[in-house]
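Shown next as structure tokens: one chain only, the form predicted alone.
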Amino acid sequence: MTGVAAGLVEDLAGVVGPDQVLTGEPAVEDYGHDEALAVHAAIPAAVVWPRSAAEVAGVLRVATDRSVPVTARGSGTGLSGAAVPVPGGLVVSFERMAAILEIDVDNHVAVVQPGVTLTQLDEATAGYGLVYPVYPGELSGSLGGNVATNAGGMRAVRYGVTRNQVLGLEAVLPTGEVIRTGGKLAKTSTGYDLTQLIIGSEGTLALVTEATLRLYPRAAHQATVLAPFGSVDEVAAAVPKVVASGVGPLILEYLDAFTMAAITHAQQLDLGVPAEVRENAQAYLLVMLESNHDDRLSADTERLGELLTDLGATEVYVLPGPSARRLVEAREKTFWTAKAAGAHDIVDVVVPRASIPEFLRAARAIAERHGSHVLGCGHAGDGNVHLAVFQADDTVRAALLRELFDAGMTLGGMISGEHGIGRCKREHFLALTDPVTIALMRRIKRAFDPAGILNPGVLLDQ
């Protein structure tokens, strides 16, 4: 260990205690990556496990004094490389700040530390008949990571994404100052909204040490409908009609035939769809409804089935509870299925909902032009298209991705709907985004982090 690294570890141990600091390449290796497919792992100099906001503040003061880059880490389930540290930098892991501090039934809020996972919060709120509605694909993900990336998931069509659910934050600036934003408030019009500025900033502005989250009544009944279509275009064209119908879907997902076959095979899932229907289906629409009233749910399900038939579905299946749950779980694990199949990258372009057919046509043309395969599924209800890219050549893949992102932005979309920019998409983001916007983001970054220690190289270049 060099003198600088030894001095850093000694200073950190003075803040959190020697048992809360991890060093040595074999020991810290697991903290050098997240689940991004296209970013190489990096070895940090040390990992530190703070237990309070005060300790986080002390750690950041040490890092600022020593000009050591800092990367925050929750569960490491991100897909954009935002949790990959700078080589020789410091990882602040929130594994040991994982307490649910309060569930306030009267105000319908939960107050949590950043290391709490979605599974833990769901189990805790269920006993109160409440639910935190953000369900990205990996429920072992932490709330701190969700806040950092503005995570979304399948239920966003009804409830929105993380930024719609966060009412307030406690966060630590790299100077060691602790700020509080928002609170248990339904609304506020008091100065700049720092809560919303920090959400989605990918650990580049401040480290979140506490979040106040909106909760909702947990619906008693759910129904799941699966509808195969003869083309992806038909599925995409049906989506706005379903949204406009008033049935209020909890989940509204599309899957191309390859992705459906892959996830049902991987999970050994038999949905009762006859072989002749599967052979002719090019895409599927998966719709889940919920209600506290069984009779209303039944009426909405029947109405939805009639609508889907009118919109061109070859069949409409109302799945039994166990099959429905397994299919939704399989859809949530699509990333792992794509990874196992050898995908080289995953993108999550978001476009206006009505533009999904045009974007998918553009994606197919771009893939063909580059001799590549682009397959996938997506949150059809909110225009968030998830595509697995199969192209081993880094240069060809980079060109393909640039064209994909440009096509989405030309339609009024954005590069990422929920995974974030991280390290994976930074160069594309900087090249395709208005320079005035990038310049403003740089000024905001300097205001929060004048020493530039928080996640350098993520979102913006170093």
The other form holds:
2 protein chains.
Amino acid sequence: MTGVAAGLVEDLAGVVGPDQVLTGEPAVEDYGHDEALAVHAAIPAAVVWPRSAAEVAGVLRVATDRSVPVTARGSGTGLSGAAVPVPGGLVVSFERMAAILEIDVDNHVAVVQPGVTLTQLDEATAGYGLVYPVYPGELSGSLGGNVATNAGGMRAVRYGVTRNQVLGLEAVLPTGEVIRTGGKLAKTSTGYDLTQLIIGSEGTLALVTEATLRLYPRAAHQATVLAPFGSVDEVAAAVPKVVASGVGPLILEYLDAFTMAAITHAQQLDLGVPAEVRENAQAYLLVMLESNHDDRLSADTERLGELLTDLGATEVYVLPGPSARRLVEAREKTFWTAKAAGAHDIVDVVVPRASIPEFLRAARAIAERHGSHVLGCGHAGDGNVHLAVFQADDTVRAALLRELFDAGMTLGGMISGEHGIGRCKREHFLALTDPVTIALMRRIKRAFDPAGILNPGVLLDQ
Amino acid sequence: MTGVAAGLVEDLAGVVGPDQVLTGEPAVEDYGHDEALAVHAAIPAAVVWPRSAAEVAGVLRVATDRSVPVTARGSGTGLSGAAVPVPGGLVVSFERMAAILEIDVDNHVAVVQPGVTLTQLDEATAGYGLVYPVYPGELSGSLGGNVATNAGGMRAVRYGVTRNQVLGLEAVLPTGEVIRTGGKLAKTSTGYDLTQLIIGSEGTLALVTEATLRLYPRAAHQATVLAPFGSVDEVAAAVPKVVASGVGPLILEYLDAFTMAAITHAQQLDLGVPAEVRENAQAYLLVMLESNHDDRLSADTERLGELLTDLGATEVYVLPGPSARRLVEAREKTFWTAKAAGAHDIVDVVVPRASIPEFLRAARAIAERHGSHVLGCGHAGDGNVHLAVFQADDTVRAALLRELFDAGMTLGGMISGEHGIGRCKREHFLALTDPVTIALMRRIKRAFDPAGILNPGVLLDQ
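So the form predicted alone is up there; where is the form predicted in complex with a further copy of the same chain?
And the full complex, kicking off with our chain again.
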């Protein structure tokens, strides 16, 4: 350990106590990466586990005094390298700030510390007949991490993303000043919306120490429909019609045939789709409906089935509960299936939902030109396309990704719908975004973090 | 006209043409105020009507060069003085940028210029079976103004406020640089959310020249229920139960007995509520439901009626269509009724919805202490309480308002739910808000507007 690191650890121990600071390999090694496939791990000088906003403030004052870069970490399940520290920097882990502070039934609100996981919150709200609806693939993800990336997931088509659920925050600025934004309030028009500015900022503006989240009545019944189609274009064309029909889907996902085969095989899942139907299916639409009324759900499911048939589905399967649950779980695990299949990167471009077919055609052409494969699935109702990229050569893959992002942006889309930019996509983001916008974002960054200690190299340059 | 103003007008005419610039009283007098009751009008040096983002950019370059303060103006229906210019400043009116650029049916999106009114957009979307759901009292309000104040209204309990509908913006910085944020995208995690930062910033960060708005399927059927209660507390206590019931109200308003009497009298509206019921009613709950299915609507309306009876409603009236429409219209016009009744100010504090009874008790006590009256109604589902303040003395009224805002904030609320801070409430906002937060907002303001030419004196100090 260098002298600087030793002094740092001593200062941090003075704030949080010696048991809450860790230094030295291999102990800190696990804190050097997240789940991003294409970013190199880094060894931090130390990991610290604060237990309160006051301790986070103390930690940030130490880091500011010593000009040590700080990376916040929830569960480390991010896919863009935003939780990968600067080598020799400090990781602030929120694993020991994982309390659900309040479930407020009258206001339909939960107040949580950032280390609370989605699973933990789901279990806590279920007893009250309430639900926190954000449902990204990884339910071990923390709410702090969800706020940092503006996590989305399968239910966003009905309930929106993290941004739409966070009503207020407590956050610590790099100076150690603590701010509170918003509250148990569905609306406010009282100054700049700092809540929304911090959401999705990937740990570069402030460290979130508490979040006030919107809850909803938990619907009693769900129905799941799986529809194979002869082409991805037909699937994509069906999406706006399903949304416009008014059935209000909870989930509206597409999966290409390869991805469906891979995840059902990985999970040893037999959906009862005959071999001849599978052979002719190029893509699948997965639709889930929910309701408090069993009879309304049945009527809507029937109506949805007729609509999908009219839109060209070769078959319409209403999946029994257990199969439906296992398919949704398998869909959640797409990332792991793609990783196991040897994917070199995962991207999640977002485009206007009606532009999905055009984007997928462009993606196939780009991949072909680079002798690569891109395969995937996506949140069809949101226009959020998740693609596994198979191309081992870093240079070729970088060129392919640049073209892929550019194609999405040309269609009015953006680089990421829910994974964030992180370290992995920073260069692409800086190269493809209007310089006036980047300059403005840099000025906003300075307004929060003039010394640039918060997650340097994530989103913007160091 | 001073020499400076003459030169200004000449420069502006060079950008937009001489027909699009106006100077000199009484011509510009109408542009010196909005609908705020408690702010003094001001005479601008000139009013300019740009017709494109490029012209807005040119106008802002002129203003920056000449250090002339700039106030953007939509329909001038704001209630906080955010459209009141600095004396001798420049008003940029968006009346001639009032085109609906696109209704995109597949993506459920409208792209509009800032001068488009809510009425205009409602008429344009109706033909497609779509709806833009934000429904503040004043439907002649412009979308640009709605974005500037984060307008809310009666339907926010179901659909959210302006912030939840705006997917992207085109905006001009004071330098004349044009940025585009977001897009036809329900989600994105690609850099700081500039869209959300500009929404609700009351013309102090950038001038919005285009907005991309989310549309929804327009429901076919509506039902309206009016329930008198013996006390405001009972009404407020009923609100969380109605939300939790899952009927998904489109509108959930409370009106105190005085306000109900005033608006029905002003609109000469007979709701068929017998005199003895009216005499015993201290407050009313107004609930509107919507559905595409007539049978489901009937079942939900019946269920709602039973619930309200259980919760202490003295009667439950299902209003016939015409009466319902007229009552909602009368509710929209509450501001005008209060103004006609001689109210000296209107405020719209927002608190956690379960805290409405406590806030109303505090408000009554504060008013009594100051020998004043506060009466009103509000968006009960959102905790947004609209109060007409009757107190002619400016000093007494300022003290009363300070206490009222403080009481709301003590309950976890904020000064304004949807009207904004503007000029009227700036001093209260600066005095009652944590100085760390104010300092951060000032730094954000400087990141957009280093010369401070955009709406100085609104929200923050000049």
